[in-house]
Amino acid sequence: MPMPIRHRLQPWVTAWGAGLILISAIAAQALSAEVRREDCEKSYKPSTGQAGKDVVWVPTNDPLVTRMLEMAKVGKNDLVYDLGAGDGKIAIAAAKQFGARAVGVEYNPDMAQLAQCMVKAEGVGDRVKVVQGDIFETDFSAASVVTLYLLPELNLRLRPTILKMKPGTRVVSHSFLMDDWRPDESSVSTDGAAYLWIVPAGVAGQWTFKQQRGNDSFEVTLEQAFQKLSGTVGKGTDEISNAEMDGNRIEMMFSEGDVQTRLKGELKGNQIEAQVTRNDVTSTFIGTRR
């Protein structure tokens, strides 16, 4: 009896099915090959030491890259800015790591174009951008997180920009400071240093701290150099310690006569919500700036 022809296409259609997977499958092979970072290199290869706009070009090793964006506790969420991104290999690993959002800013066009290729090789073109500019003219005011790996000069004259980021923001460097603006957190090991700093809320002046359910008050005047906070309490007579900014979040204590004052709180628009424990007791605060 002469075999069905469903039977007899059976053998046919599963191997032409098979071959499709087969092409497929060569095909994403072909794709995911397409750009390699030896091929990166092929038309451009940078050597350590050679000279750039401002600096000579040194890349951060791996160990040292990974720790900067955890000291930043760079996510998902953030947004990472790499100022003098050479090949690119921090935005790269912000978001290959991480899972962050990262834009590299290099002046020279040649190592621009090789980090953008390193970008196609890595896979990582839907979350990371090289761009070719001067990191001096560049808008980075959306960042969350900045990563720098260039001179002390360079790290001052990028202090003013840098201070008027969102509070908050997360700036880490990679060997050199910022003059008198001393780090939150510094890392040093065989890898190399890195130094840690959160742009602070502004808060200088004097405050009024009311109590919202009660009748407590009291009076500060703050001075602040950066993140650390000094001032009095009243009339003057009595000094403000342990005051310091992170970001929005403000801490102080003091003592007024016999009354010992701890106040954590963070600054929303024009006021300072704060837990105040004084004597033991916590309560809320508002305070508002004259």
Ligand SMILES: C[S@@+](CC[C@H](N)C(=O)[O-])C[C@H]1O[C@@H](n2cnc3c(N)ncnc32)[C@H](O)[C@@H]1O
Given for the second form:
Amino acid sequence: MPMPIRHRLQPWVTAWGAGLILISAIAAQALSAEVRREDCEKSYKPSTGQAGKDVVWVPTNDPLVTRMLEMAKVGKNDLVYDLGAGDGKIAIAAAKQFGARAVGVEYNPDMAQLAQCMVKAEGVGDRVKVVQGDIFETDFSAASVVTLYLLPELNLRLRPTILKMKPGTRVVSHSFLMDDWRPDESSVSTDGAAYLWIVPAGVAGQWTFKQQRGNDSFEVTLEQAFQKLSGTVGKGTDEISNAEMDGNRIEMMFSEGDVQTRLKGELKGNQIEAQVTRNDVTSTFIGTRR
Ligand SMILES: C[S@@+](CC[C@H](N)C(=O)[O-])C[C@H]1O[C@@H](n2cnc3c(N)ncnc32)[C@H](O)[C@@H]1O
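Having seen the form predicted alone, could you give me the form predicted in complex with this ligand?
To see the whole picture, the full complex is given below, headed by that same chain.
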């Protein structure tokens, strides 16, 4: 009696199924195979000092990478952008050592691909990406920390964009300054120099401060050069001193006659909420711009 067709096909179906399982297993293994740094460099190995679009590639040394990220107080809630990312080491360190998310922007397509491969090799693909692009055409406004190892003139070209970023954004540069925008912190050692800036809020103008619970008030006129403030109080005869911004935070001192005033506050929306200490008495004042 002829075998039913179902039975005749059974061994084929079984073999085909087993083959499929085997192929899937091999493919899955290949996909999950660990990428190693050496593998990344098999396709492209850059050499120190090689030309880049606006600046050559020279990697920041490891201790300085860590110090730069420490200066910026990078943490797990930060989004770090490394502008001119090279092999991605700063972005990778931001994620591996400090738990941050990071984006590297690199113009050279081979270098960007190498950096993306390094990201995988270091196991931080869930938190780090490298995009191929020009730092002068890339929107990095979402960053809470920006790292740079470029050139003084490139820092200066980026400066207007950086100054429009959210107040409090930290910017760290390896070696190079920002012309007359003086750093908030400098760290120079045998590993190299690193500089930190904190994007200041803009507070220039005329302010009236009124005591929240009381009738006291005073007028302040502020001029601003980056984080540094200068200005006068009242009718313009008393100068303010030690005045500066730290992101949205403001501090200043002034004296009217014998009375010393110390103001510490924060810009919140259009107002400055401040603790004002006079004759050892501290009270809350609200400043509004006229
Ligand atoms: C001095 S290396 C710094 C690399 C990395 N940030 C580090 O500190 O190790 C500068 C990098 O910027 C890249 N670069 C130059 N001009 C660029 C541009 N306009 N846009 C994006 N990347 C650029 C270069 O290819 C190079 O990899």
